[in-house]
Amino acid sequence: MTALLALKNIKKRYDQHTVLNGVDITLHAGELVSLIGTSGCGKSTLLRIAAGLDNAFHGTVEVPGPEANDGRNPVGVVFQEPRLMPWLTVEENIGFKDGRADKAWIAQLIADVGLAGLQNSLPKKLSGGQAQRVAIARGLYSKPQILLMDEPFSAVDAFTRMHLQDLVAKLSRQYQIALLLVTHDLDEAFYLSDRVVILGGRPGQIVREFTVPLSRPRDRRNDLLAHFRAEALSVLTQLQV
């Protein structure tokens, strides 16, 4: 498998406090990987490093350059909050960083995320789930090979969350995008992922990794998923003792 993202020996300090110590994660083409762990173990920090939003660290981050990605941005990011510009419409929020926005591509993304007919709506007219769909479309606008997501469904209700999980899984297959997801939700992690990585301790280190050998679409009631959830919960409980 082709490695699209390689985090190697990542170490991060804030003043005298070490947050991450020797973390290695590789993300392959078409792969969905979830990162879970105890609070304060550095999950979101690691994602910011992978996204190029934090350069004050030791170690290396390898991503495909523009020449290997047809000149497109290799990495897209979806944050916990939608972070929409309140004065911009849905379509303007999706392409707002591009002075020559591709209207046809924006229209396709709006349809893909289930917001057809809302392209001219302002964020205040949207529900929380709709706003996060806009954020997902914005993350896909640059046609990335990798999408990084930091707890993107934590602010919505359980029913909406399940719909958004299925949407992201569908879009990752449709556009052949590798996904690295930070989440606290064990059900979400094992339902979506090919691999689930547990980060724990202070400083944060990888303490366990699960491979989920199930094809898609998946049944949320699958016994193997339940087994993995129980195993992961046991690991996380021990880390908090």
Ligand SMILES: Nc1ncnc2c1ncn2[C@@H]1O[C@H](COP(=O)(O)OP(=O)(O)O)[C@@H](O)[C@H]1O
Contents of the next structure:
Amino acid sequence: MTALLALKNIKKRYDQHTVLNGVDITLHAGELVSLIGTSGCGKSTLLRIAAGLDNAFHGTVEVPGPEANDGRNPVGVVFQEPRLMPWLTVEENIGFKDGRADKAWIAQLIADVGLAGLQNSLPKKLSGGQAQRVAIARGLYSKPQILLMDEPFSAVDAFTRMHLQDLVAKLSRQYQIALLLVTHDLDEAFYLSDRVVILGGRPGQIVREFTVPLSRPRDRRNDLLAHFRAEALSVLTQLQV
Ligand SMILES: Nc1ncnc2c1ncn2[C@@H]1O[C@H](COP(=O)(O)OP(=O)(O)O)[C@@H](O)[C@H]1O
Ligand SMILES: [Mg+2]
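For the form predicted together with the ligand instead of the form predicted alone, what are the coordinates?
Below: every chain and molecule of the assembly, starting with the one above.
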């Protein structure tokens, strides 16, 4: 299986402070991988590097070029906050970078994320969960092969969160998108992922990787998921001390 995204020996420092010290992660087509770790261990830094938003690092990032994706950016990003433009409507926020916005595709995405009827609303009219759905639709607009998400559900309530998790799992299957999800939520990581990677230590390195051999749809109450969560919690607790 060839890697769609390959992060190789990534090292990053801010001035004298080394944040990442030789991190390797690969993501294959259609795969869902979670990156989990304690606060400040370098998760967002790594995601920004993978997204091409930070070029001041050592190591290599291999992603497909635009030619592999019909000239569009093969990498979509969803951040923790929706980051919507307040003066643009929902549909404009989803396709705002594109001068020749594909209206039919935007309408499809709005329906996919459950916002039908709100295409002309401004962000101030939306709840936190709705705004994050717009951000997810915007992340999908370029029909990316890879979607990078940085704690995308942490600002919404527990039920909306579960709903958005299922939505993202469904869309990733529907559109064959590989997902790299940064989260600090163990339930979320194991419920959604094919693999869960734990980043930890100072400077940050990969300390453990779990493979989750469960088909989908999954039951959140599955015993194996509980077993994995307990194991990962032990690893994270040891990192804290
Ligand atoms: N722009 C920056 N300048 C200096 N230090 C930074 C900057 N951004 C992040 N850091 C530091 O790098 C470390 C990792 O940050 P970050 O990647 O945001 O962690 P995480 O997302 O895992 O919580 C932290 O110690 C943070 O303070
Ligand atoms: Mg972060």
